[in-house]
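Single chain ahead, written as structure tokens, the form predicted on its own.
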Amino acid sequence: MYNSSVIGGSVSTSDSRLFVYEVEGLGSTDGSAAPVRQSGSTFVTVPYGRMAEETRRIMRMGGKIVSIRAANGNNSTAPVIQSAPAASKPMAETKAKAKKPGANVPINIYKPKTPYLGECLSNDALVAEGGVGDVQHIKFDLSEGDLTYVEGQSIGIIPEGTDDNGKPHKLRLYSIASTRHGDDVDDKTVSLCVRQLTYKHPESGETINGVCSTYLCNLEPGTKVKITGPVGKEMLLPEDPDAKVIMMGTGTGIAPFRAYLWRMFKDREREANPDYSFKGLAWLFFGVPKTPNILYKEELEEMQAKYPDNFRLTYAISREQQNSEGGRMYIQHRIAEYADELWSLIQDQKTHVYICGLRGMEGGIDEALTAAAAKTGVNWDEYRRDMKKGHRWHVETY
């Protein structure tokens, strides 16, 4: 049986071909933190059929493969003339593939055919006097079921009534605005941040109200609501308490960011999560039309004042502020202002970027970061694709 930790000797194998790896900086072969040796080379003899596996093991342990040589019968070595096929692929991989997050995240505990009936506990207006539109913070009771969720997920709502064809309405998804413990930190509620959708009919010009958003915004406490889910792994918050979390949102796109920030900075949440004490950096860019539209304003600014070294808060208030060209200040203009600093942060592997809200902001954000990355000779499109593969670039827009 092959022993992958044999150092400097031969191994018994049915394959006559053996190869000697010269490795620098190899960590302990038993998985401990102590290295085999502090400096110099370690020699590992490997059967041909185990070369790919051994290469991955060495890379995981922080080792650098200096050379691979064929071993002959008397244990002397000769250079390998032809690369071993089994080892060629791992040797070409210069970046470790990021582990996909969310393996243990709850998904679809309740489905459309068997939804959870959650009672509306409260329905509070979020837009202050003088603001634009109607946005509600709605809290539902989960105590009678087993619906659990984590920050960054969504739930589905099935509004009452039927559509124009007499069929039940289809569910709509909404980003969860509360932490996994709920607003009351008792694991018994879930909250949403919902804007009532209104738009003009393209032909008649008649004002149309969104079916589900109108249903939710007008809910009376005590009403039972059909809830499905949770769903989603795209917007999950990294578990690393030292992470740098950059959030770019407009309007009700604040919902998942509220959940992140409450988990990071709210006193009761921090008490409920002794294994997650956030010490990194959170930076929220929040775009709204007017100051009264800054959702959760008091609590955001209270957290920023309490944790000034860990939480930065930057507003883009389109109808009250001007950009550098004299036009309205949208979130993409704020990103452009801070693009060089953001690009510096983004190059840190601990940095995650989240975008949530109106899809229209994405182009401007990319434009600003393209210019910043180009100053250092980096192609932003390629870098962003690598961030996406590494689960550091998270987008949920509509």
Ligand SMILES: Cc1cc2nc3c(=O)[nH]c(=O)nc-3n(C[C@H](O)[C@H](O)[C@H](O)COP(=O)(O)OP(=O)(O)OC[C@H]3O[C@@H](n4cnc5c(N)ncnc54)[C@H](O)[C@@H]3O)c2cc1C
The other form holds:
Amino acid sequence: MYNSSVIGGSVSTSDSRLFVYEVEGLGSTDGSAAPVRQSGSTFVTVPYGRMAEETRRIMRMGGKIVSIRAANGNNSTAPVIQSAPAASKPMAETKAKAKKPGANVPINIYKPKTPYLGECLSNDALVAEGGVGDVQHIKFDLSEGDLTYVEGQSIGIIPEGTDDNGKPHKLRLYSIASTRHGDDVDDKTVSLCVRQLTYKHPESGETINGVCSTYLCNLEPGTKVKITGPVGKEMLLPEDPDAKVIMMGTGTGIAPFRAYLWRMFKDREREANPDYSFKGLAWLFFGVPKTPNILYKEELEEMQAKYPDNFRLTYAISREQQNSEGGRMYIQHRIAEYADELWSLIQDQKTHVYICGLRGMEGGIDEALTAAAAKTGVNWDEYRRDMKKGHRWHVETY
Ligand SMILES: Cc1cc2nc3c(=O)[nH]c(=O)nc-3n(C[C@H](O)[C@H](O)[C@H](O)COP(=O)(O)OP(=O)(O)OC[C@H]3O[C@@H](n4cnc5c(N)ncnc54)[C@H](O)[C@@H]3O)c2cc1C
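Complement to the form predicted on its own: the form predicted in complex with the ligand:
Zooming out: every chain and molecule, the one shown earlier first.
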């Protein structure tokens, strides 16, 4: 049994196209749409100018947008969000394969040729005095467009200017550090956590600043920035509020984890997501060079103090702490320290592992878990491959 309704009678843009959203899982609506049932789909007709707003509203209400298509009579036929493939596979295969997450997640709403112009609202230093390098928390306004996203996705930034060949710069990807509701929980912003890349020229020794990271770290509030995306389904958070979420991050790899942890533990987020009341376990391993480099330290420790049974926080501070062999404490040493406990957690099907940050950090983590799994007669490589197939092992390193 389907219901159908039209959202937003007045269209604020000159674009009069209408789109039909197929939505699942809405219990009731806030009155702007016809009542719907718990099971089955609802079809909602949305004017072009209200699409972003309506998507947010549906997500807030716990609904899932299964597909979006142009209403009859529209010129456009391009789907905005891909629908999940029909379940037509044989039973055995369907059973063996874990359901791929993210079928309803927004992707590529803004492409490089037609980026969204988002105003920088704030740009704040994250590294405290005495720390190494520059890392900034940068917030952009999304209220003028249709860009929606979920925790674990990234956006693209196209820096101003041209490259050595006189061509416009290519986009760079950045993990989103805010929840889908944004830092102000008003569905109007997106935030990034960006480290300025600097390195020495291999021959001349001259210091070179990365193009896009330098552009972003020096942005003045008020500047409009070309934004693309969102992209990425690798780092999505399981919807299960009882999940066990193990996060291993270095440096700006904290960005998606900040979004997860806010969603799980921040008061205003919990109010905004009544269907996601996290009761599982979140365990963050965070590797940084020095204490002043613990990005978002206060927020993390505040959440940990408030939810001590649900949130464990383990730092690896390489230049201040020593590993068991007297060397610098890197994240893999902390993983090795807790490897038996982690291995036992990992065997629970509700456990997801996320790795984000420096490229190459997986190697040390694998080594530690190989030893722990071997003690129970399990080959870690094979086990990790199965976890990956089951969408429980998530890596985004750069
Ligand atoms: C999915 C994804 C998510 C990401 N998320 C984040 C994030 O949340 N925060 C963040 O800060 N970054 C993130 N990045 C990295 C980001 O996309 C950029 O790569 C980074 O900011 C550098 O871009 P840039 O334009 O400043 O550097 P560029 O000007 O593009 O310079 C980078 C290039 O410089 C060269 N180079 C770099 N280091 C050296 C060296 N030591 N010696 C010699 N040559 C060198 C290499 O050729 C390299 O390709 C992410 C990347 C990906 C793929």
